[in-house]
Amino acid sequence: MIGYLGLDVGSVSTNLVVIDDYNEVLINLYIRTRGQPIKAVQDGLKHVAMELGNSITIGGVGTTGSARHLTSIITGADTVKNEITAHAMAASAMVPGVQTVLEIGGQDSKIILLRHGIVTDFAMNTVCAAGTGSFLDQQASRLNIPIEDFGGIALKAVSPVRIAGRCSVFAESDMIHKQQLGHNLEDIIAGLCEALVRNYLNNVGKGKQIKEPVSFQGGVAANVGIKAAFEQALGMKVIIPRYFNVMGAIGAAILAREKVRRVNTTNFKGFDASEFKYKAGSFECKGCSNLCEVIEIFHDCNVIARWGDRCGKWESV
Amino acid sequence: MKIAFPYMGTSHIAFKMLIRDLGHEPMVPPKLSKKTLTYGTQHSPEFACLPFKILLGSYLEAIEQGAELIITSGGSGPCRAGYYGVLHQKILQDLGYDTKIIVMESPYRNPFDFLGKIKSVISCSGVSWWTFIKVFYKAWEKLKLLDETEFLSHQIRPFECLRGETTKVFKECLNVIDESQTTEQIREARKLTQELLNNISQDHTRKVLKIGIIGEIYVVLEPFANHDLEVTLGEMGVLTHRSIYLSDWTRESTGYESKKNIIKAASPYINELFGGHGIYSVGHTVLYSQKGFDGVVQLAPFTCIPEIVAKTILAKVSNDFAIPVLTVFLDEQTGKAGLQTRLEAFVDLLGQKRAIQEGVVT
């Protein structure tokens, strides 16, 4: 049997999936990137190879996420796509007739509008990461609550307090002020969920026509408190797909499958790639006043890829 | 006198010649870099916009190299840029520099102020008004040539067979233009640069998407401020058309070309000038849609009020005319990954839309 591998390597998590020809998810893996994308990808590949066994061969590989170029070098990807297209692709496949995708990840949040299966509009948070997964993580650890329980606690709130959601620094000081006044934890956490949703809809979702079905995906979709806040603010049902936290990877796998069907061949380097010694280095190019920070990827001692230069002088190895 | 002027796209090449022709020593500031940004952000109010910070940083670098006078352009209407020259001057004073900044305002607002400022520059080098008019006309010709050349490069880039070749040839063209000094040489440079660019091997069977670029003038014109947006899109196979070129902006503010059409196109949505290039952003989007463009990218400095107002109106324009608009706010980040992701996604979106229109996908 043939499977297609999708990798979504983001700021917080590295996700791998293997799907078949009918969008059935055979394997899905969600691991933390921990600032080391190469290691995360190699560990992920090892896991996938072990679980796959001999019955499935990989017929194509697609990458997405902010480390998509790096990952494509390591794996030999057939497609390298941005997260927006990948998420939209996966949502269309997994949520029939989807018209709106709300996606909140570790460092960015986005909204994607689809009509008749085609992306018609999208937006991504611009200069600030307020209200994304990292901030929730940080607040959970400040309050000493496991992030997994965060949403559940919010649901127990009786009267959520109002928290300023525009900026994570404002939000944090507002939360601390309210907590010192004596408000209980449930109400503060529920207030934070509402604030984040309000901020998302006003900023990322500004001027966008949100229509049902609405799919909520990305790591933050695990938070039932945020889901409830979305449903309340939108007055609509919000669907959380079964594989909500690996949707980007699913999209990447679908894109790879489509490409391989067209060209009939894959560049996949095989699971041995998880054993190769890859190393990343960087240097500042002094060729002009731009002083570009050039990234180099080494396989053993050979440079296999470089990027980061504005003029393209280093790009071609 | 050593006279400096701000970077704005390729215009420094024309200003350099003008200043030399006026009997002064031109002082082209060092190329905009991270150092410029560091200087600019260090000495600017935190809430000032990116153009303000880049300009201040660039002035400081020019002063380090010995500039004695800075000539810049002003702005009118309810946009902070109108005060920037004054504020820049005060900051320089506070830092202990006595370098003067002359802010050229539109001659139609105050012709005496305009002429007085020119007189102060030409009288100290003993240049007559007649000479001034002659060399100004020549600089104007050069500025137009620079804009024409850049325009052509953006038309060719998406079709280039070898990625990056247009950018290389364009740099050569700039050198050719820089070296041309007389009216006759400028005329020859026009021929030569057109030839150089048209000789790039191109593949016209490619189907390219067309994107209009709108927004605040500085970030639209200066590639350093917009992460080489037009080159990036061009190399992704997109033909870009920029709504603003310095030569038509100068033409407009010196009264040669009216922007009536653009304002008329914007009028169903907004009837009021609200500063900067806000209303033009709205009008141009309507016009781009009517001309069959696939999409529009709006560039704005973070916190730019005119463009924020325009963005809100553009949501409706985009809906009415079914033309997708991507707004990009620019600040001091030097990482390009975020912009790259958004542009790739936007181009995917436009590609799918085009495919449906052409009936390739149903």
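Here the structure is a predicted model, which is why all the values come from computation and not from measurement. Numbering follows the first chain given and starts at 1. In this text, the rigid core denotes the largest set of C-alpha atoms whose superposition between the two forms falls within 1.5 Å. Compared with the form predicted alone:
- Relative to the superposed rigid core, residue 20 undergoes a CA displacement smaller than 2 Å between these two forms.
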The other form holds:
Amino acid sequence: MIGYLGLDVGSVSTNLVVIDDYNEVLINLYIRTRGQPIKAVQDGLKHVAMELGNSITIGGVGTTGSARHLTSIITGADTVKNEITAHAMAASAMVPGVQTVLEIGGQDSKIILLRHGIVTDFAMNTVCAAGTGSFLDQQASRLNIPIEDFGGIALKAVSPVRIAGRCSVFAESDMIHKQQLGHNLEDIIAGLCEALVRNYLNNVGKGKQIKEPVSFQGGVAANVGIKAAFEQALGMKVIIPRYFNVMGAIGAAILAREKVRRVNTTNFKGFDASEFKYKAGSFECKGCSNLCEVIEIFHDCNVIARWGDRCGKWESV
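Following the display of the form predicted together with the partner chain, present the structure of the form predicted alone.
A lone chain is what you will see next.
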């Protein structure tokens, strides 16, 4: 049996999936990156190799996420695509007729509009934490509540309080003020969920024509309180796909499968890549006023890849 491997490597999580020819997910893995993307990818490859055994052969590999170029070097990827393309591809495959993708991860968020299966518009937030999962993590820690219980508690609210959500710092101050006024925990937590959704729609969703079906993806989709807040704010049903937290990796795997079908070969280095010794470094190019930071990847003391320069001077190893 042939499988296709997708990897989505970001600052918070590293996700790996293996799909078949019919988009069935055979393996899915969600692990923490912990600031070590090379180690996370290699640990993930070891885990996938153990689960697959000899029953499935990898016929193609795709990478996405902020560390997609690094991951492609480690694995020998057939496709390297940005998160917008990967999430849109996965949503189209998993949510028939999808027209809007809401994606919220730990450190960033994005909205993608599709019409007739084609991406027509998108926006990303990579600056403000108030519209991302880290916002909820911070407040859950402040309230001494496991983040896994956050959504369930929010659904018990009778009268959610309005919390200023435009900035995570102001939101925390406002939340403390509401506690001091005597509001109960359920109403405060529901207010935090509504604040995140309000921030998201007023920033990444501003000016966007959101149409059904709406797919909610990313790790924050596990929070039922956020789903309810979105449905209330939008006045429409929000769909959470079964594999909502690894959709980027699914999209990367689908893109890899399409590429391999065209070229009839794969660049996958095999699961032995999990044992290779890689090292990342960087230097500042002083060839012009751009002063580009050039990333280097070493394998056994040899430079095997460089990227980051605007002119392409260093890209050929």
